[in-house]
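Read the single chain below, which is given as structure tokens and is the form predicted alone.
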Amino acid sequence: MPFSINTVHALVLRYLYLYTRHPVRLVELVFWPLVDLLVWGFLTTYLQRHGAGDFPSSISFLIGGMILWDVLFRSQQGVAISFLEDVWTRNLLNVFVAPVRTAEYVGATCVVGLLRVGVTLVILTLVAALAYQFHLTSLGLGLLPFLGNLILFGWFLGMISTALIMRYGQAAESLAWAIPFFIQPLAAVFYPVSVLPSWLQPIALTLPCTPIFEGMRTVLSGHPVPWANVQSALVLNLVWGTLAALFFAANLRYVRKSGLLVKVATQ
């Protein structure tokens, strides 16, 4: 059976009917976001007022790092979430029992999450310009390189998420959030690699969206575009994506053969 683009679509569909059913699904698309960039926010235009700190004086690292951060996690969260919506609709089985591909699957909730940013990314964009005067097309020509690479490594740690999910179970659900903090201290996110402690580093630097984060500060300090961060992260995401999709496709095969598929879906 080819792969779907109608079947894709129809998934899509009805991940997006949960949020009209269900409204208050939004707010967490916008509360948390919003929350993060107020106070970072807040706490970059105290230390410009205090002069602490090396910042340009229309824009700030902190909040530059907050918003591609955002980008990441939400990306990860539309692949791990939509599989956690099935699970809590007793529909999982559903899903896996009818004539879907888990390529189409996980398209679907990968395209869930690319819509997740783009609604989160909007309001972050709009809020940043209006209350810190900083704007992301700051970043020039890198913008959609940047967000591309992010919000690849994002589907992937989603994928991933997923897996060990469906691996361990309802113990395992926290997981859809944590994942992607495991990973923050070291993604150079707010501060350069080069403040991690020199064995921490080789790790750092194996992590797609570190070079992005590097190559946001040497854009915002007014340097062109790094595109050799760009392409370092394109080669890390391939191997990751590769590692990724394996380790899904192990975990359901897995699961399908053990029966911990049907115990995860009726829990």
Contents of the next structure:
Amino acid sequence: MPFSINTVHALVLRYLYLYTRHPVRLVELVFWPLVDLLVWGFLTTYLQRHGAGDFPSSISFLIGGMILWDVLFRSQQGVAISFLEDVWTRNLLNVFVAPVRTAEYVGATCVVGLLRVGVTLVILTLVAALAYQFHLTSLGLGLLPFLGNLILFGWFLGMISTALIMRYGQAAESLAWAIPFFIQPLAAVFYPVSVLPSWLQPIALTLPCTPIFEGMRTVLSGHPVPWANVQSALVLNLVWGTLAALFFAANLRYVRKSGLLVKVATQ
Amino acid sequence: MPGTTPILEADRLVKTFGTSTALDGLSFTLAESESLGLLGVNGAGKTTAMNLLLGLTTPTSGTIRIFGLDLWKHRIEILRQVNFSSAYTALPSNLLVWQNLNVFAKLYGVARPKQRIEELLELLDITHLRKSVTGTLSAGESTRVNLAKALLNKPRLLLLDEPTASLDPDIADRVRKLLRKLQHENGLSILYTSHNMRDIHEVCDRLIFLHGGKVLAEGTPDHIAEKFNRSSLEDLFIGVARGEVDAIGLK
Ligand SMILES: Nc1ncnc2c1ncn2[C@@H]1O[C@H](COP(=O)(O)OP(=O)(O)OP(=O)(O)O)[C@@H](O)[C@H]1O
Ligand SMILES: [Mg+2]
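How about the form predicted in complex with the partner chain, since we already have the form predicted alone?
Zooming out: every chain and molecule, the one shown earlier first.
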């Protein structure tokens, strides 16, 4: 499929203008993750003081889980909120009547997701290291493939959120924030899959992020990077990516047919 | 000289939404350097037709060819040379005017964006708004910024849905003259909707009077009113709206 980097660049430029003109928009990228980090950080400090046995490693489980979860969440948010930004400002029709391919539009929202992840990640990494002596680099060689898979899955969840908002209108806007949390209980962010009731475990294992969070705990417990987990995450991402793209395309077709595209763009 | 292939050919366009029919077999062509007005009461199907022509909505049946190409097979290629402005879209309110225009100049692959933007700001008499926040503009100012966006890529085909809705008489007059000028000098083809009969008279070479998604009449503004024994377009319009003309028209 033809794909123009210039078009993606132009679309991303719009968000760069937005964030540089309104730095206050970056606050959410700093504020919420920091609050989360403080809560989980102090909780684990408390557990460490009052717990017994090998609590020190679980400190890093919780903080690591929180940071990696935020990577997934910010990536999804970048995609969904970029789309919403166009809806809120009634700009969507201008973009859709411009020579912009769907893949370029989605691609630009993914780049925005990546930028948002970057900002949050830098801040969380620094604060976690300074306040709780948690070093993200202790994930070693696993770090990049872990992050990569979470960012990919975030993009795909973002595409699904966007498709749903297109279809169900602004009433469905809260999905942009809710969708990641639908899956969080199953994603084994803070506890292993084995904790889940046995009938839920197979469902949990269909999520590309589950083997990543499991893998993170493996590495933090001092074991080598479980490459098999990275591999299953990649395969699952491939499946989710394909399904998300098909779902997005089907919804776009539907909203073009029903006139809902124009409606969501002009309401 | 206008080419032989029409710029735009709509062939038996039908659009239904559930059980209601918004367009019921609309066919027309638009020649190079021609300006065609779509006229009709609220709900006649004007905006629906525009949305189909822009690829925002897919037709239930019928085909659209622009520059001789099938819209759905060559959408991107076609959209590069088309543009659109309406009363119900806006550029992002939280950016500066020049930032918005710059983004769209890049989206349309405009060669020298800065120069083109300055040119258009001047043409529309809004140079002083270059650094204004788009969301703080008055309705008429933002209409002109939207028009600047619509002219960025020097389109061959311009679709305008009630573009002068919020302009004061002076600015509206200037915009009409500008459109006329672009039409004659650059061979721009325009599809235009408006509820302002003055607009229609001054901008449109030819008119299609839509009613219930069907073409009620087609011709020059004067010819259409005459055909229905009405003293003016406005008079005809009121006649259609009140159901006095419908029967004669459909005969
Ligand atoms: N998405 C949609 N779903 C259902 N009905 C629709 C939709 N879009 C348009 N319609 C209906 O199609 C008909 C034509 O509407 P359209 O907006 O094309 O009218 P119009 O001629 O532009 O009117 P106006 O002068 O008020 O702008 C109307 O009856 C409208 O209710
Ligand atoms: Mg309309």
